[in-house]
Amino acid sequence: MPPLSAELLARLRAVPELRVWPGAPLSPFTTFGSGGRAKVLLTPGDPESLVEALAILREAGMSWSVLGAGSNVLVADQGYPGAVISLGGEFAYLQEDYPHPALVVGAGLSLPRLAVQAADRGLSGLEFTCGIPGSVGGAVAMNAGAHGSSLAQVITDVQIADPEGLHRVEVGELEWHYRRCGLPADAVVTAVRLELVAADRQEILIRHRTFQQARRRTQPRGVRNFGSTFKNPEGEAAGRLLEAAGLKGIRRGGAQISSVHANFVTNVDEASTRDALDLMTIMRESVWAKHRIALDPEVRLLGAGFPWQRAGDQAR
């Protein structure tokens, strides 16, 4: 990967409140813990510095990607040949919006922390997020959900930054899909407004415990992973299809398909991203051979394409 030009590096470093880290390793920032370096890691301290950074990157023709809490993402072993944007603690805030039972939440806040803070205020509607290991911004981008609910159901509007400035987008102006939100091009979520329902705090916490207990029973614990590997096909569960194909416990290098839930790839021994991709290829090919269903990845891959995206793959 060629180094960042001195001119571009100087322009980025001149942006107030923008922290710039050329050649930053990305594996420490992901929940799976694999992958190479970014050409540059950018951590804006406020929305204005984010807007300025996006404008500079657009002018320079450099690709970029946002890295939230590092779940649901794999970084290619050769790294990412562009800028990675990570929203710092300055974006991890929560404000009550009166007179409605609503919250304005920064994109950097974690979903479990948001769920707890909403419960403390006696606000219901976010119980399903209590065990999702992601950030609010990432959750908006993928329309995160669990237990039959999704974030799109409680959002009223999204605040975004792009190279032109800061904007507020009503929920109805966005296209919402299963595990995907049609955000505008070149846009980064900076905050979101959530319309919730007043409820008894103890009842909310009981639902938290119920969801967390179900998660502990059905998903791997104490081992690194990136969350669900594949999306559920319509009317089906990816985990059931993978288990029926006899894939639990299969290992390649340092990566292993969980023996608890077949739709999870775990890092059991310093796995590389190639190890995980080898397993994902086996998973897709096995489900295609047995069920004639092509699984779509839920995890994002930065810096490369998935192996099956080449022409000629039957299950592509």
Ligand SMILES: Cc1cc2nc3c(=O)[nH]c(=O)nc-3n(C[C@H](O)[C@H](O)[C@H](O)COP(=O)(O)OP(=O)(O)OC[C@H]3O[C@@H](n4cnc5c(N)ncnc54)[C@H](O)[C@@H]3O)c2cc1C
Second form
Amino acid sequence: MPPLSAELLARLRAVPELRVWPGAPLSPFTTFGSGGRAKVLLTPGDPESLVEALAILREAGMSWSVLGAGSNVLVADQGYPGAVISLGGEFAYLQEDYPHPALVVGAGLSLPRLAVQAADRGLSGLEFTCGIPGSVGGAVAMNAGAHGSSLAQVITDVQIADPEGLHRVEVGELEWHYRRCGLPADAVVTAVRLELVAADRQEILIRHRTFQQARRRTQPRGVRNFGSTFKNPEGEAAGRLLEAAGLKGIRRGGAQISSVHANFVTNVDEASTRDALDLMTIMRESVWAKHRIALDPEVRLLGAGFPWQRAGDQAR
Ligand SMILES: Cc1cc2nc3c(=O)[nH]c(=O)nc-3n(C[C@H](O)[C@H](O)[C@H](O)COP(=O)(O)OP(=O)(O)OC[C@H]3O[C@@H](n4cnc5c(N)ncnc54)[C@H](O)[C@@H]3O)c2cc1C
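Cool, the form predicted on its own is there; where's the form predicted together with this ligand?
Let's see the whole complex now, leading with the same chain.
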């Protein structure tokens, strides 16, 4: 991948509160831990520096993508040939808001931390997030959900940055789908406002425990993964279809389909993204052969297309 031009690097480095890391490795920023480098990694420390960076990238014609906690992303082994934006710790804030029991939270806050902080304030509605290892921004982009609830149900509005500036978008202005939110293509979520319900803290914590126990029973533990590999098809569970296809435990390189849950690909020995994609191809082909159902990936691929897609078909 050709390096960043000296002129673009200098312009980015001149933005106050923007940390600039040319050629940064991306695997440490993902839960699966594979993949190559970004042409440049940008870590804005406030929304204004983010907007300025986006405007510079647009002017330079450089593609960019956002990484949250990297818990639903595979980075291509050859890396990402543009700028990757990772919000700084300054975006991991939480403020109470009124008149309803409400919170305004930064996009960089982790979901488990959000769940605990809401519980501490006696606010219910976010219990389902307690075991999801993503960030608030990634949870908006993915419309994260579990145990019958999803983020779209508690959000009132989303603050986004784009190369033009900062905007507030009401929840009804966005299209919310299963594990997808119709964010504008060049939008980075910077914060959300959530309306919640006052409830007893102990009861909230009991729900956390119940959800955590259910996860411990049904999902692999102590091994790197990126959560659900494929979305559940209408009226079906991807895990059940994959298990019925006899795929639990099969391995390609350092990646293995979990023997606990067949919709989880785990990194058991320094897996490459190619290893994970080889398994995903087998998973898709096996379910198609047995059930005539085409599985749709839930995991997002950064820097390449899925092997069964046409070139240029990648998420962003
Ligand atoms: C063990 C495990 C269990 C999981 N369980 C669940 C579950 O129960 N339910 C569920 O829904 N998911 C689950 N996931 C998947 C994942 O945690 C969620 O999708 C989460 O919301 C992704 O957030 P993230 O910050 O990690 O986003 P990333 O993985 O970093 O990114 C995901 C997508 O969001 C985009 N994005 C990230 N941040 C922003 C931003 N600020 N603005 C705009 N776009 C952004 C990225 O560009 C990318 O397209 C699980 C994952 C793991 C590893």
